[in-house]
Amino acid sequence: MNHFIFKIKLLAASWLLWVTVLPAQTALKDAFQNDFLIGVAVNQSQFFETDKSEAALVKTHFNSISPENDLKWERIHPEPGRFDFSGADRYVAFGETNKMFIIGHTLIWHSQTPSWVFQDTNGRLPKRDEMLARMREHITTVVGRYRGRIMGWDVVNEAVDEDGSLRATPWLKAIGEDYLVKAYQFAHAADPEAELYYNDYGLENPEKRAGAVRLIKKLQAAGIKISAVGLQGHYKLRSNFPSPQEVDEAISDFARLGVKVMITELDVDVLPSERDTLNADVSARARSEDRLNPFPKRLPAGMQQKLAARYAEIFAVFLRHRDNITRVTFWGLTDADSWLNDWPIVGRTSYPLLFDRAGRPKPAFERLIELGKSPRMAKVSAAQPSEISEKF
């Protein structure tokens, strides 16, 4: 046999042996299987499986899914009397086929809601009864269609302002403060077995959290069973907002109300911003500057390690509260999917997730796998006092 051919065959055999003995990559959902569900927000290319590699990534690493856009009012109920369930039906079927915990996001929100919802025949804000009728029709139709299939609903999204007051949305203006109670009542009537959630960003801020705590107490007093509060988890790297202590306090304060906590839209923004107070208000915009888009080609290795450390410190808090946290969901699968590429500046290159634009795991992913495999630290009891909760 030709010596060169022999060497090629030997190398090929050696490579095949090396591949076959490599340990399989641990799935995120398996690393935290005894702690909480690991979820991801999915888009149509993933749950329609037109992008097969990303669909496979979702199936491998996650046991819960949220729809990034396909259950929002503008997508599913674009015109009066017309519903479009094409995307939502496939989303739910994908979750069922892969035995995932399926989330409904979101029923009542002031954003991504068509303008017709907030206008009467004269173009003005509808009267209370008309707005309630529209709310009831929407919730009853959507929740009723997926009764027994979607396990939990973000019934109301982002209803609290930064100062803790109720946000002055068209829902509040047209109906009054009890629009929140009505929304939960309609959802419960449509599916009595579904879990009902309140979801918001920035609840690590003491003032805003105090307002959300008051809201949950009012809903509970009205007989509404809130299963969990969703902390969106749009966190930052450069400003270190929120700190691990602030995350810890937020989880403790809601758990003390007798509700579970979910981290619903987790990502870590590595890019600089003009104002860290922008937080996650989707309506916020900033001007485009080169200094605000410092990594147009790739994220440097040093920044990758900082991102990994930030994720590890956040997850360490989650693990201490694993008795109170039911789910941790990432808002997007890969960096290419992230809404932060266009917020608050359109066209930036962002790197907030665990998988890069090619779907490869980043150092942050590996760091979380290591953390998931490590011995568990002591749990934090919801009965422990916090300085912030004592001010409520």
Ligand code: GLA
The other form holds:
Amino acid sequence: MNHFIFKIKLLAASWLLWVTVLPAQTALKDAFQNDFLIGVAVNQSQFFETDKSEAALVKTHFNSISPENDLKWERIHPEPGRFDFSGADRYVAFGETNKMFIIGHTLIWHSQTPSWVFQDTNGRLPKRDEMLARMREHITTVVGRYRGRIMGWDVVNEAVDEDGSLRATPWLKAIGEDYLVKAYQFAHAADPEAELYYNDYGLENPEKRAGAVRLIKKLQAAGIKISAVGLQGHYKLRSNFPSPQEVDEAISDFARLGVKVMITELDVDVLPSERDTLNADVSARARSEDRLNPFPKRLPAGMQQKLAARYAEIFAVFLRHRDNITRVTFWGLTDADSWLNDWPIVGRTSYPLLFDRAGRPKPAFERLIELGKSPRMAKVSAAQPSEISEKF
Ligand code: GLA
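Complement to the form predicted on its own: the form predicted together with the named molecule:
Entire complex below, previous chain first.
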């Protein structure tokens, strides 16, 4: 082959590499490096690095991690007086080695908390003082152990009900409304430098959000410094909930309180909603189960595109709010990891994330990389009212 043809071939090959391979290799965290941190909830096979390729994906694309389950009360404090830090220590070490922003999730929640926490020796709800003592011991021990290493804590998770009232959890019943103030005070005392967050789902719904806004104001009035509110971001493709407008309004309302906003558990559910599967007719039930699990083998190309468009419209809102948003965390790495394979129906095949079951980037990933490389639109500051409609 002469020199000229060789050169042309080389040029063509590098162009092909550029258009096909390189875009997929752009790291998500780099695409948004001037906007916000990009996080992922990790499980043990990733941070113990038993799954080498998934661990590598986490390191390549993310600069923040959240523990999917390993810092929840049931894991870390399974029995009275017994703490188990075996998973959490490895999680924190993985984050430090890879220079990531390490999140603690979560200290006070009504779920994934062992029943002994909410029972006295007679099986009844403990008295206020006893519950406060349990709360203080847990928070002081866990936050204290990772002082200066875990940089931000979801101190209280999901304390607000759908109607905006405080959720009637055992914490509220045993201690009273000030259980929230106490939790934040204990966390602050255990690590005065750590950022403290309030985390919840469905805050795009105005009624629930109004309750969360009241809560944040009360905490602020009690002298608590809430660094940020976490919108969990368990979003849906079906029914377009929440709309970009609703996401925008939620971010604006919290930003106006002087707190940052984080998207802490992002995923987009592509599956149909649960309907009556308890039909007595077996064949009708089987048909209904098929309807509820429509993609047992793969997500069709058309659906991949819809998912990509949904992620892009949500991220467009995040980008406009990049002054108010500090972090966007995905709730899981690959579709195989997602809790949505088993919720609200067990055993379905779900596709809510950016990487497929083999760890390959999906069209939604590519769309976000493109968006990340595109010029930024005007920012929305906390004081400015939102004008999202201009953008769509
Ligand atoms: C909530 C919790 C998370 C996780 C998800 C779904 O949003 O905050 O820790 O359990 O539910 O699994």
